[in-house]
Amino acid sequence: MTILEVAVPIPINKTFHYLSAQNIIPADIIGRRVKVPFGQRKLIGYALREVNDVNNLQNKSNFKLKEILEVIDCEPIIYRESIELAKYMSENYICSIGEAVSSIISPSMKAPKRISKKKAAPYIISSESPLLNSYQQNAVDLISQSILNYTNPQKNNFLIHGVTGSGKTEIYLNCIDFAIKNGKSAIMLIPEISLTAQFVETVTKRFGDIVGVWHSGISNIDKYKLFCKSLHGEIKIMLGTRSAIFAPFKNIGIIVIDEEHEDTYKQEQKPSYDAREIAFWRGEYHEASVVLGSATPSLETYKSALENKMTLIKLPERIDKKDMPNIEIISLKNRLKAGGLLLSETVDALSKTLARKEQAIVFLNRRGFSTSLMCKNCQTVYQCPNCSISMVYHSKPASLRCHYCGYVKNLPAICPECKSKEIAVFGRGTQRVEDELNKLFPSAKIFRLDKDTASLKENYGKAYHGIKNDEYDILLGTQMIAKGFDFPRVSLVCIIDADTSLYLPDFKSAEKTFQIITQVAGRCGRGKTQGNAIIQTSRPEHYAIKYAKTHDYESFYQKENSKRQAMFYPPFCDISKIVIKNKDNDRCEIEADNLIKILENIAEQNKLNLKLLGPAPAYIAKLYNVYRQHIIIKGMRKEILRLMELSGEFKKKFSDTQIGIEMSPSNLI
């Protein structure tokens, strides 16, 4: 029987060799996923290659292979570039072969009973493509070049610069048109599923059948099928979140990430992919243009576009020269009263724009209905047994909520600790203002988007259609409205608390204030009318406020460059963020020291130029029921990556105890 070599998404970074299923030869096996045995378990791995060297093998003590107990896949899915780019990632985000394969071909993919196979739909462009303006049509000539002389990564890869509302999309759709007139394919990545239903009726109204729509919200088998139509040029776009960075074509002219600047483009769980890297990657493997989109692009990104190592494209102006929205800065210090979230002038500015038969968009980034339940007697805030983080208290129905581990808990009628019945809360969220729009706006339709809604998948495209349709009046929600949305009767952007990222431990969070109140403010003033934003905040004199009213990227980026290069931190260099995790909380501290100890020691020995901070306790210090703490290292990747592989076999030394690494971490908490 044949011996191959099998690839297992296991954290051991070696592949596994097999004896072929009886009764099948080996090339319908090689490039397939397999179902194999694994010590007590059954796996599913990937088959590679024939393994020739049968002796070397045959040397080894106690030499016995297990035979492969399935072969799943009817045809080869497993192609050279997954395994070059599989390589790729397991050298730079320190995970297993067999981890990184199963990013990019998911090992939960189920093929259906029957695969219909049919040719590539016939193309025809739709006769509605907008008019370009002068800064668009420059854009779209220097990209198309690009798809077709592909020089080098500096020159073929671009980030557009442009506001809100300058009609990054609609170059993004004709540079793709050109790619598929030209015989490629193109990957277009979006950072939310919430985003799908506008963006899948925006593509496929203009490409027809030649569109598939990737996200975590469709089914295993309508991934395989997916997955399938792209191997086999049945479609020619695909479009969706993160993940389908992935989508196996075979000759891609061009990749668009849109709002490139948000964390959803970073997988936290290992494999820590980041899927504009990824891009980048594949950008190079296929000489293909990689086009990025933000008004507000991240740090690293403008560092690099500034320094020519890619070409920078600007959008000064909005379409049509359209004003950008005037934004309002209202102070409230001092001005908070008991139960009101809605300052008077921005109840004034809703009463107004109803009247007027124009939309409001309402943004705050915390959901429920206040943030917390407190004893007045004793100060006791409750908290999620399982995560040092006080519950959210919901009024519908009426209940405290963990909203990281889900635990629920009935309201308590008195406090646990001083038994005193003086138990209020305090704090806001989306359903508190939204009780306090119905009682201010009674006849305002309003709806609600956050992750409570958003649970009921149906209410993102009810949310999209709903606001484009006149079906709603207000749009309430966190920061899932706040980018990609285009609706031209929003005339104002109410944010209740621009202040709540601002007061978080992390070194982005001037730059996610900045990107927040831009991203929202920048929903408004789309269509015929001016657009007017209304920032309530409690820090007016914040640079990242400031910044924000005046739509200054540009300054704000000076400011907040020299603040990171000061203090040491990207753009300036890389961070790797390493989580110890135990259930027993002087364990996990000890087992903290410990490691970093360990590696201090090596990067000592090694002459390694890096900066280890910690240990010390995570933002939540415990979740799940499990204690957290925090290492971190600053310095130059290829040296992180180094200490990394020097330390490889320290994992062994802490038996009890959970360590995990994630390569530039979309933050420190």
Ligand code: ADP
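Bear in mind the structure is a predicted one, so any value in this text is a computation, not a measurement. Residue numbers count along the first chain shown, from 1. The term rigid core refers to the maximal set of C-alpha atoms that superpose within 1.5 Å between the two forms. What changes on going to the form predicted in complex with ligand ADP:
Once the rigid core is overlaid between these two forms, H403 counts among the residues whose Cα shifts by 2 Å or more. If you fit the rigid core between these two forms, you'll see the Cα of V579 move by less than 2 angstroms. Relative to the superposed core, E91 shifts its CA atom by less than 2 Å between these two forms.
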The other form holds:
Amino acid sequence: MTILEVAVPIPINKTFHYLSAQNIIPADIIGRRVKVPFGQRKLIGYALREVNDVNNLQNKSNFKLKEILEVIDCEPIIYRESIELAKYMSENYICSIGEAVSSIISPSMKAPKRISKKKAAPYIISSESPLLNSYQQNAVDLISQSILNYTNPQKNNFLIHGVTGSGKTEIYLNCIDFAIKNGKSAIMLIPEISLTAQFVETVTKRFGDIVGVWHSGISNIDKYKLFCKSLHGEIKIMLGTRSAIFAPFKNIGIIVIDEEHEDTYKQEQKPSYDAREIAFWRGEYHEASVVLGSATPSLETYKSALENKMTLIKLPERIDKKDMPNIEIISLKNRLKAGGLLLSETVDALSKTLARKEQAIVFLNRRGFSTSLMCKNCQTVYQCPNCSISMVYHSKPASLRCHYCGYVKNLPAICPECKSKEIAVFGRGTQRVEDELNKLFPSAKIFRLDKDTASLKENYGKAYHGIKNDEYDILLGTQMIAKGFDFPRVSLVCIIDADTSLYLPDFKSAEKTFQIITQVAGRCGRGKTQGNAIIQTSRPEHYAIKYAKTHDYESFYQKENSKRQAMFYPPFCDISKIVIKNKDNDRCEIEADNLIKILENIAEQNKLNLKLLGPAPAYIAKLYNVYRQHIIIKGMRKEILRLMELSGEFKKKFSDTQIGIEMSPSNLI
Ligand code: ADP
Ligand code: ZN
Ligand code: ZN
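I have the form predicted on its own already, so could you send the form predicted in complex with ligand ADP?
Now the full complex is given, and it begins with the chain already shown.
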């Protein structure tokens, strides 16, 4: 019998010991997954080490060790990098080593009955790259050089800030090609797979058999196959969503993260890792280059590029010097009286586009589908005096609440700005817009794509091919039509309610609004005709909207950045969100109160420079009959982590209450 140290995916930060019978357990068991008894359960753990000092261990633990039940893998799949990365994750995202490893190597991956090992396919590029323009060529040269000569993260990490349609994809593909030709591997992350079928097609066409496509939708057997193929070098490019960042290549040359500003790179559940941070970590480990790209970089990324923590590459022009879409802002103020959602200018533009046999995209900013209170007369939305974010409408008891600090206000009877009595809760649906479009343009063929339509994936394919093949005239939808689409015949984009995302109770609401307008408007004018975007908004004077109109990312960044500094929000600090859950509302509130007192005490005693906000009900204050309160912590990441370390396993004190912590949440909703 030997004794093995096993990491188990449970929220206790220690490893466990098990016996392995030599006659049934292979000699090189280290690095394989094993099924072990754990209390009443059976869990899949990770064999980390053999323990030699058996006597010592036996005496100390003073109880009988249990035996390993089953060995899952037919070869070791956990190696040194995984363990080191798990350590980094456990420290930075507050989870156990076992939980971290189970993010890196999914416990549910299943070995197929037989695995055929193949030699890597010869590398042939099957489709050609267009001749690069000078901006693209410069970027490719710079990044290729860095792949060959690693110096330091500052020089080897890049941000490509390129306007929509500036040809970022070609840069990525050329750099990946270069890395492969130099005997290295590549990881390429995209925000969402089902909505980027077009993109996956391009990449697989270009690189053929050496590409693996990884996302949450593939089977556990396929995951295992892909995992082993990358481990053995049978594939050299992993294209996928967030967790593809863990592809077990041994010699990464480049990691690309397209649309780096997207929230999907951040995992909300434990461990709440950010794929961009993992990319930087692995980049250093492999001495590889990391390339982030976006037309609307996140504030934190752009800031670190400006501070020379990474190299900034700018692509200020569209391919073939095509014009940026012309953006027209139309104020909704005092205009939507008849109950319609489309203003006459929008209707005009749509009919002209349809008459020219061109296509249009109609976009609803559903992200902002929320319950804020707005004055119908002057469009004022109520903001918390402490946090400068929108207050959220609650019906029971009728009130406005700040979901950051807990500030409560009675519903105002009249608007404090203009004294109007017309105050309403707002929110709009795609269905209503579809009805209106059908009435206005009875002969137009309209495709509606939103989260309500069943089987999104299938519908997405239909929408994509339908628009491409001219079967539809208007594509109507929410968030999911904002990215990826590259249709040459779309010449008009209408945004029905640009500002709804401004009212979200979140410090990133202006940033999100700027991003969404820029990205959606960027869908048009990619072909031969000039693109036009019409933006209906009740806040035409808001800087997020004004700067989106003039395609002025730089000014937007400066303005938003100084606001963040003034209010002490990221990127000037880190934020973490503690969520307290209990089936009983009173208990939930009491324990949240207790917890914040404990945390405040610890912070004070240890002179931690932190700001604690709350507790306050979460944006979704009750989910599946469980009440949720949250506490927001602002400060430097190191100090937040220190606070968590000092407060230890505070969960023990609150047995029927669940407490979770998310580091740097992508939103505070
Ligand atoms: P972005 O990702 O920056 O929005 P894309 O990568 O989608 O831009 O490129 C926009 C369009 O330009 C695509 O249709 C792409 O095939 C095309 N394209 C990219 N580079 C070139 C080039 N050098 N010459 C001609 N067409 C190009
Ligand atoms: Zn008013
Ligand atoms: Zn507040």
